[in-house]
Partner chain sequence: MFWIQLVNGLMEGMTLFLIASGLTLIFGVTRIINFAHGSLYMLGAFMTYELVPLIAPGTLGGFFAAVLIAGLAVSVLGVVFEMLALRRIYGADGLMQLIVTVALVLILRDAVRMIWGPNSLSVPMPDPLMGALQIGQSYFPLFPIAVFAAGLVVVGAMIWTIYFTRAGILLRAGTDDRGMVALCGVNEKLIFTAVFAAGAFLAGLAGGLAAPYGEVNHLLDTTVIVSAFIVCVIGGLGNLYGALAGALVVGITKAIGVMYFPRLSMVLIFLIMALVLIARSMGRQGGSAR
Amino acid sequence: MTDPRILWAQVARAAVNWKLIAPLLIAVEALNWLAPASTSTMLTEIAILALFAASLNLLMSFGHMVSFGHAAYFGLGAYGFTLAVVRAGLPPEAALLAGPMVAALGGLIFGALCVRLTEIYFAMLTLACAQITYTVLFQWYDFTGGDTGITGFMTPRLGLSEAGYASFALWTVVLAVLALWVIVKSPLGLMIRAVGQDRARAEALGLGARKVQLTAFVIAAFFAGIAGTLYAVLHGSAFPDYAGLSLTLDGLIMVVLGGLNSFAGGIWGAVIYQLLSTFVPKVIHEWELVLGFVLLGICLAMPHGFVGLLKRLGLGRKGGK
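With no structure shown yet, could you now provide this chain on its own, in the form predicted on its own?
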């Protein structure tokens, strides 16, 4: 068995400094139960978007695969759960696994096509697959409800209070992020990074680049599906916009805000993005203008994003890329 001291040393070297994150999670949990219900809902959405961004970051920072269609798997997760309840008649608690599995299946089908290409062609094909998904959800009225979506099929939040569901979502996301971290640190994660950094050299060393990229694609789709499922449960509804281009662009912005080439980038980016979208509109109506200036400043002055700033302040770990 692995020496616990060695395991803790590995944790301490991670880009997500869990020695810092653990008390932060406790503080968030306390805020969740002490603050108003609206705060609990905001914390839930932050946690869900953090998982979505982290799954996209797996592709971008480690696999060096830029996806313009990652929201498709968020939407497939939401609809996989919803349709399992509405069409298959499963109890909501039993249908929770259906969303991520449908998203992973979608990732397998679309990923098998996308990994045949590289660079901008790969990115555009991911966009095409996402648009196919969105169009099917938007126009298949008899099955998906079309542009009106599916609403009122269950009690939102599984009947839990806002704080209760926020706590459930938060710790589900924590476990999912830990699973992603284990994958990144595993031999599979090393292969994903090797193919992403130099595909030709990885193939020369005997790695099947397409198989490795497809595996990463399916894993990212699965975790995006978990996020989509949690979001559908939160609102008790599913809409085609969950698979729309807008959400993918939001995810890309989150990863850039947090910092590319870092495991924590997507997580921090989601927190920053959601806080900006929640509070800035209360001060200025054109909040996207503020977001644009923030992105401009990060791209010019802090290309490594918020995680790079944390490292400068001595709060991050250099060994967690």
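Could I have the structure of this protein in the form predicted in complex with the partner chain, to go alongside the form predicted on its own above?
Partners and other molecules omitted; one chain follows.
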């Protein structure tokens, strides 16, 4: 794996449809620089949540591990970064690395416990782990600032303009999603999918199911941590809610909305969900109520989500899984 030629071969084999994606990215980038600053902030948030949903999707669609506590790693990323600045006194630029590292470490500790269980028990345990993270962040006033969070410790966005930071976040997210895509297409990704589809058979073939699942868990936590770090930098603050249950549910909804069992599902879902949650509450006050009914409708009538709809209309990537 260390040989750069092998790594490059993997990237090349991952076969991303640049003809489709490049114009889209350029369009987003143009919108970012031309539109007002509030649009740039919205674009940044969409990009960050797309990465969060994509990392959750790695677990759900490929590993068939339903995590009910993925926000914990988003929160750990945000707090890892924030605390590295506030408590360890690192310059913000250097602390950027600390966020994902802390999230991955949290993923390693919780994941080691969670992968002992499967299916519904796994989901319950991930939820419990996330709530414990949340409670610690919420209650440990001396270290994490408790329920008021930590604010005002740095200039938001590292001193960049809204559009400048949006651009930075966008390309970081693109790189991260690309890395996730390469992982899905790599031998490791195949192992994750094998264990997800038929654990017993994968074990019979000599794969250590728990080890593979733990690896997937740590990777997903790492990328969620990147998203959390980007979010903390965007607002220059960290709150316990970043690790809260509602963000976890948001992530799950994004993945289901976009479509399970497809790589793009989580990303599309995040884009749609974020756009809806920005504009719908301005029209209808009871946004969660609407969302609940939409979700019910999707589950009962359209179980493959938005990507499934695209495929049915013949717009999806051919033969894509």
